[in-house]
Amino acid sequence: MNNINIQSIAIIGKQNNPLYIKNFSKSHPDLKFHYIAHTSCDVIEERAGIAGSETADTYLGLLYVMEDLAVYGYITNTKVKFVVVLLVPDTVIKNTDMKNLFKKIHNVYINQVCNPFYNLDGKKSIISKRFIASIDAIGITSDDVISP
């Protein structure tokens, strides 16, 4: 069984405002993941622009590698961006495993957006306890995402 070691999960709004950034790392500071999330916005927009609106696949794959971290991206049809930062693994991570991880994150985000009290056009960070607990569960139990 492969091991995905998630260091950070970031959700960035359609206007490139951070909606939620969670640091699961004990060795890297929070500011580093804020920097990675913002620099990945340019790469995501570039790749989404190349792909165009004709493609149905919103998974963008490996965006870039920085030091010992691998940055993966995903964009929704409403231009909300998901960024997952992993420790560079010793083994190859399959695209299907990362797609499943992003689908889980997307489902948690959809549940948040379906809340009638959530402001879709707001630029405020997501503070829902249920949302935070769900993202924490994905980040902490990332080993369960991988199928044998």
The other form holds:
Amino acid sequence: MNNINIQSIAIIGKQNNPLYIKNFSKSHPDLKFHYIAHTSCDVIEERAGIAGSETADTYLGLLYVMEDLAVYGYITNTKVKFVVVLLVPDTVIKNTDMKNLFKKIHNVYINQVCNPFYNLDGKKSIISKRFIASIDAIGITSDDVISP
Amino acid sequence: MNPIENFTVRFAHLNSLEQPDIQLTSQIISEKVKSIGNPDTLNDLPPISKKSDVNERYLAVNQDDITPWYTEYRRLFFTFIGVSEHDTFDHPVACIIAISSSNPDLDNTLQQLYNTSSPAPIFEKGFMDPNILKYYVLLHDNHKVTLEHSEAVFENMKRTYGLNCHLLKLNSIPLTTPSENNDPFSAPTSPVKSSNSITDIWTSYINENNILQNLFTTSPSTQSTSFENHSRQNSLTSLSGYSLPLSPTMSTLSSPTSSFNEEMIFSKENIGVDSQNTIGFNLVGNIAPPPVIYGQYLSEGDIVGVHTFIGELVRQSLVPYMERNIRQWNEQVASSRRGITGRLFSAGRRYFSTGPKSTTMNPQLAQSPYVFNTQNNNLASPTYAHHTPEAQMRKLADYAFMLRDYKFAHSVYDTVKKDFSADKAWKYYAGAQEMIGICLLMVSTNIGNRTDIDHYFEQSVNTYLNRVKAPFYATKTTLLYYEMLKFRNLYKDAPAALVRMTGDDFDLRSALFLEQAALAFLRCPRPMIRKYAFHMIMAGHRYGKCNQREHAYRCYLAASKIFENHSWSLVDDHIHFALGRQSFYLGDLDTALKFFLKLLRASRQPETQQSAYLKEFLYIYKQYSSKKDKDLNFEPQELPIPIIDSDSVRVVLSNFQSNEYDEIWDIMEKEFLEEGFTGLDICGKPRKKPSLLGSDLHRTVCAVGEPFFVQFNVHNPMNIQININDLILECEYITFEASKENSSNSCEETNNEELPQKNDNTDSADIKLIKFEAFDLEILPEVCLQGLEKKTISLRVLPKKQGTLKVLGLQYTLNSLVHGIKKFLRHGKRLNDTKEQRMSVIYATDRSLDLMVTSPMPLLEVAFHSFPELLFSGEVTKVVLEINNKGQKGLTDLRVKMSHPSFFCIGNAEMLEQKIYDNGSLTTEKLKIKNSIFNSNIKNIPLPQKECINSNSTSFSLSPGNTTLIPIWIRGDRIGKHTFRFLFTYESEDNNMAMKYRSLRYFKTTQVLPSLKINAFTRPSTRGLNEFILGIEIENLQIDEKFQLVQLSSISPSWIMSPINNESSGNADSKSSITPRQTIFIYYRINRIEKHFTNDNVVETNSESNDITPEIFTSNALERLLTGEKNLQSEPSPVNLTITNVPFQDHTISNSANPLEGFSMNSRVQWRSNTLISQFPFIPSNKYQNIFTLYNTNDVDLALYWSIPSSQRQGHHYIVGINLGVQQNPFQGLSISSAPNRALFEQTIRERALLLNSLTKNKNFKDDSPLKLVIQCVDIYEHNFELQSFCIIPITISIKNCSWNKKVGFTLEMISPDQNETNRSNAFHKAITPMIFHWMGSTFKYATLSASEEQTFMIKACFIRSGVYDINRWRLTVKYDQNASGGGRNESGVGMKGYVQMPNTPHLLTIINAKDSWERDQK
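With the form predicted on its own done, generate the form predicted in complex with its partner chain in the same format.
Every component of the complex follows; first up is the chain already shown.
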């Protein structure tokens, strides 16, 4: 788990609209992760499409690598996509670690969806403080582990 | 060997083989790319915005046609590729030595032309084999020599040079007009005139070549120019210069595809049709400047001749030569290399003969097997001389490749690659890798392992880039690879390959490649539009960096289509910003503004970014406006900032009082409409009910000359401060007639709107108004909005003409620069009438901003002076109401509806100086009032009388500009904090049809503190029949105020009050002042007004005929209500009130004067309505005044006046609603059966039954026995029991039927104490030893009493001892008379029960033994 250095976490709605994109990196601008998240939709769609009708795994694995960034994807049953961008690590990242990370994000998202006042089909980004704090917690803990 | 189709050869001048300067070429390329705009094919295709846009139609278009600039780039790139040591594709295979047949010294010249001892400089580098196939061409031109001569010379040549010779006929003079002038420099008259069209075939190539040459002339290496001069000199004598003979090196990079051919377009031609072009080009290319254009007039035969020449060249010499070489090298080098010995040899050579590698640095040592290329400054990379085995192997492979033996080529490349790798000859190695990849792509029809191929290319590119530092060749490799992939339809692999070559070194190349990569994503089996968009943006970025603005703009625009409307706001902003910038640089300010406008919005951008956006926008706008300055009328734009909340836009009339409790006002207005227009107005005319107060057809109405305000909320969505200047409304005026016609059919509108014809700006009291014909508009100079700030702005409009005024929108200037406009878009309520309306969301048109301007109206302004903020409960003070008419017309019929009517009493202007508590002398006052429950909510406010022209109608009105003062008294009626609302309504003197009434809202708040707490109670007096004792308990609730009671008054139709004992006035002070926290009791007696007096009254009123008592009125009315009679319009008879004043001090306060009378009436009405609401919840309150009376006969109201001497406060309390009558249901109606049962609807029946039930079984009215009984006798009786043992005392019993309508039968039984002693539970009787006495005579009495009848009879009691006796011992059984003759008004009596009355207070009689007293007296 300690080789995971999260640069960004993105939650993308089912209409491929951004719900929440958080930049944890200090060197890259927000815009870059917006582009990465948007571009990953293509790859996610492709992957999810290939898996097809069968009960596909929600975890989609490494989507692509761009420069020093590795992009991982995850899709919920309701076609909400999670994209995590990592620094390309020196050691191999275990899929289970990534799966756990996505599970955590999924749980946070589920909590958000459970809010009866949250508009599921809305195109607005999520502004719930609790949600943001939880995502931050996921992003920052992994960052802290790596820093010492 | 298989026949080779489409074998192509390329011709080049031996001296132009060198690679041109890369910097120069890239400059040429970028110029060229810049000049190519969007192709037409792209315009036909829809922009790609979603996956489905990548349809077959799009895919059918060749990608080269979509991006012609890339095609051009590719073409030019391969044009300038030049010769390199590491591959032999650009090395000459053969050399054509051409000579004119007119040359006198043929042999020598030929010798000179190709002198092996002094070869072309290109050969000096050593990697190129100078020993190549030589082919001799004899040129025959008609204008020089005759054909015979040429043929003779050719025969001669053939003998010398064998097969590799050819005679080529050209024609440089027109056939039809033989040139008289043999001067080669004389221009042919007009070559274009020639009938033979073929003559002109190569001019385009010549032209292009010229352009390129001209571009090169700027280059410092002027080799070509000098060479040109040189050739020109020679051309005098012959066509042969030093190396003028065009030795077309040929590289036969043959490929089966036409598309691939095009890359090599520079002098690479088919053997067939086009070959003559090439030759022509090469022949004349370098000598284009001479005026004689050689070969300009070719005949058909000549062209066929050229064809044959090339055919022969390739077939007979070239290919056989190449095949020979392949065989030779294969046997000599390659096969040995493949064997074990070869490997050993190569290994041995590597280990043992390293000497030259490291030592020979000099390129002159051509003999040494290895040559180092010092020019490259790349010492690590060796260069192989052309005769080394490695170079030969490479050449072998290249030849094999050219002759399309790809498998063989592949194996050779593969072999030699290892050598290159071992020698660290990275350039060669990369080249070999590249060729392996190409071979693999060429050879396999079904490509299985693409990653393998990709790997070769990747390695090649990486080697070129990183080890050789030759990005040029890396680019070449990538281009080749990409084109191969395209050809094989393997678009999926293309982006990766292209993106590999998008380093920072060459922006244009990176941009082109990124764009190609983006397009390749679209042609994947599964189009990836987002990747496309992303790469397009990167491409746009790169284009922007290398100043290719148009391309940058196009890329960003294409990408923006993908992101559009997908709420990727950050990305959107970035694209829009880029687009705005690029279009600004391109000089398209309109478009630039359009994109920058999209940036001015709420976004997640940081503040600095937003302000940068705004700054740039303003800068561009400044440029834009300065450009457009010439024509003034450029349209103001709809700006995205600030946001104006259209829903918040509303019109505020000048008489409007804004406050937050709108609902309550609305309710009050509605109530006013309900209640206020029932009676008669001041002039006695019935009021007409307008549809809605102050509005007609739901349109806002305003009057000429009265300003109104348009209010709206402005919101700044951005995080930075913005200024809005010169805010002005945009209004439209339509004359009355036009708007009327408009309703029938759309008609021309008199549009006097905008066009700032600024007549003059009048600065009046800080408000700048701009005058127009029909209205004046306020202009607000500046509003500053902080980031995310919301502000409410209100702008004044002054209508000046009658008609319709539409508020359309707002005009303003953003940051004093950008002229903006905002339309107010409002919609009415949502329609829900028809099905379509329910299915979709349809709104009614909004008319709230569509004002109707009517003739001038009065305008009321009110102010309250000395309005108290604090009041004691019951305290009365005077308030002065100032009424001001600010309008243009007289104001009349001023009324006010109050939320707290019981608090106020409105006086007349004359009463301003009047004291509240007027001194009066009368202790009893008489008053005759209307006994109906009037609506106290709405009051008329008296206005000064106005002298009218027609004097017969008196009118009360307030003329414009006048002010009047009206006293209003306020009394703290209830404790608590109150907000008093006043809804003033008034109308114009002139009858204004559009706006009959106007209203004004006003409110005041006051807190009322508790002062006195008063309880009153009554009990029947024993002194007389129907007489009561009134007790009043007064508690001072204040902590530090001493109250002084002043007077107690009673108000009643039939009761008067008197003090119980007169001496109480003696110590009035002690009795009438209450210190804080104290309670006092005072008692009064209440009597009925004496009979004779009533009789007088009756006599008086008899003349007025049917004067009915309130009870009868109510009963009748209820009956009528029950039977469903609609006509309830009767009014109760007036009632005479008697007011009894009992002052505590000397002076009396007159109760009938106005403020007090008003207050008492108010509180009476208030109390009465409230009790009725609780008693008769089923009767609607608007029917009260037709059913119930204000006063019932037996009602008594009390008023207690007090003052606080210390603080000059005075006030009074009311005790309302003491009823001294017998409690009785006011409904004494018919039998239930007589109520009509027929009704149309069941519901009506049910309602009626409910009503009936509520009336007959009203829980609030428990009928009491109507009979009152009083026993009267002497209190103390002396009797000498010694004289007579029985003392018989007569006792008078009076029984009165207090009911107003009922005839009652009763049985009175006198009870002896012994009889029911045991029954008695009365504590009083237990305490006192019962003294037994006996009634004498008949103890039963039966009689009937009609209403109000009183009967008195005597009964005797017999006492046997002295003592104190309770003689109040009786039982009264009351029954309503069955066969009453009361006019059939009695109930059927079946369910009517009687009452049993028993005495509840003792009536004590003291019997004194007279003897004892006498004896006592004696003593």
